[in-house]
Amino acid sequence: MKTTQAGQKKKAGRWRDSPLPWLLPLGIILTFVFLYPVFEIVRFSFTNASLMDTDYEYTIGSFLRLVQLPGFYQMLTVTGIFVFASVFFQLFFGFLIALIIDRGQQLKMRGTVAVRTAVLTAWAIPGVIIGIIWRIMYNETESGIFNHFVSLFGMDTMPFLSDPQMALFAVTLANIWRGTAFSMILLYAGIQTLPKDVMEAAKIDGASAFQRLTKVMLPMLAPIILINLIIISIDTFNTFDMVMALTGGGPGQSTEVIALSIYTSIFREFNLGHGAATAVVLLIINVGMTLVYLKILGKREER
């Protein structure tokens, strides 16, 4: 029987059992949104094109520019640092957040759903009115809302956003504020999905508190947090709208971040070749993080 079924389906044609034309449209999509602006993004950055004219030549000059120039390390760190920061402390509050309205669900608590939707309203809120809401918070005059606080306490007011190494702090706070509902809720379905008889089990079989969260409920989770930080990595190596409307990348360059700076070069000094090699430094990185990630999360779904 099976023979004579294969027979037939191939005697159908090839295209029946083919996923080409399912992919196809997908396909076809995918190059001229995404592949092609890749392609130029990489075809700029090896031309010394500027928005201003339209003849360009070819050249590595822009990324030899990028590297030679007093800020590019200084970029990369206070990048580094923005994106490390918001990435740990966005998970540690959201699974900390995803806890506790676990909990209070299970101890039927009421006002759960109004603490979610609290938080998720953060993350709902476009990037620039968030830039613009913390700026006010920030204000550096009394009349600030922190610096109000600060008074409070007899306290000099707090140079925010005019002292780099604090404006630093105060965009990656912001940024945290703004991410930590993402992993919350991501976080939050994962805890959902647990079953409910093996974390009873290891509370049968006495484990702590502490040992049931680090022996039993992290590694179920692994691959949501996994998931969870190659998302959350990549959207704050992208960020630049709040940055902007914040601290519009200063003092300096304090608060330049990788993306401001591509923002920067391209529609504020026109410069596409340059803007367009900074593009690929942060293109290398994004995709060199999404492969260690999925190397790693390969290798758990393996075992």
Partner chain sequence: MKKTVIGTIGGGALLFLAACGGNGTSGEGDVDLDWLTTPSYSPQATNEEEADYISGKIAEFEEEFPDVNINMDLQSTDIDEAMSRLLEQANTGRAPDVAAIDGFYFQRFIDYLQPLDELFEEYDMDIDDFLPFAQDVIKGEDGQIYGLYMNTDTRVLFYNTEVVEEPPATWDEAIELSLDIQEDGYSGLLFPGGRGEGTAVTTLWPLFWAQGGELVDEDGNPSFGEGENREKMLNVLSQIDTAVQSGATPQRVSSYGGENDLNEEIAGGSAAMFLGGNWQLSFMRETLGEDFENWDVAPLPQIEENQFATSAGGWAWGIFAEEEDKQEAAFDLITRLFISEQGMSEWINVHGGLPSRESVYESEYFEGDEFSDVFREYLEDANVRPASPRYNEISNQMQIAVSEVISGSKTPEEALDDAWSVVNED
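One more: the block was the form predicted in complex with the partner chain; return the form predicted alone.
There are no partners or other molecules in what follows, just the one chain.
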């Protein structure tokens, strides 16, 4: 009897010391809210399912039709331009603002906290609200903010949202404004961790400000810049809410990025199979970016 009780206590102790009681709830939640939806998306991508009909068949026709549609390559081109321009300028302006704030703090200038807070505000605003704000600013009558300034120079009003090329430029500009704050946060935090003695030694050795930036600061910030690059790339690939509120993907398909194309296929055209196939393409891109991110993190931890 005593042997049985001791065995039960030993088993209970092993269970308490095991990480399973902590990991099991997390595993169950992740299975139902992440893994199961992903599995369903992949499964529906190999069907001809529609929201208007409960019957469907398993086929690879959704992927074949997707790559044969002329709009598919336009969507990839629009997404590529949108992501490349957004990521480049978010990184550039984020780094520039981080340098200015850091320099302002070194000089003990007033207002650096206010500037930092103002920049962070853009990051805190929901994407739908940002889309509505920029839509008001892009109003194509003289009551629009941008067109009001254009009219001051005697020029005609600009078709910011009705011209296909200008609409893509307008959406990209709004996304740059939105994402610059996140880059600024990461890069500002990275600048604060740089060893001050190394920067001072470079200055004493006669290195100019440009040489200290390119030869000392940027190499030390390279891991953070790479991580920032991948995070904002994934975030930009998944942008949906702001574009939906600003242009709805139009005019035509000139601003239809991948995430918005998924919404259009499923909820406007009721083509679940086609939308799921497009979602799988986006999933592959995101998984690829995540693997690069994990590889970079692994290299940092090995150092």
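C-alpha atoms forming the largest set that superposes within 1.5 Å between two forms make up the rigid core. Numbering follows the first chain given and starts at 1. Please read all numbers here as calculations on a predicted model, not as lab measurements.
Asker: So that I can tell if Gly27 moves, could you say whether its C-alpha shifts by at least 2 Å between these two forms after the core superposition?
Answerer: After core superposition, the displacement of the Gly27 C-alpha between these two forms reaches the 2 Å mark, so yes.
Asker: Comparing between these two forms on the rigid core: C-alpha of Tyr36 shifted by 2 Å or more?
Answerer: Shift of 2 Å or more: yes.
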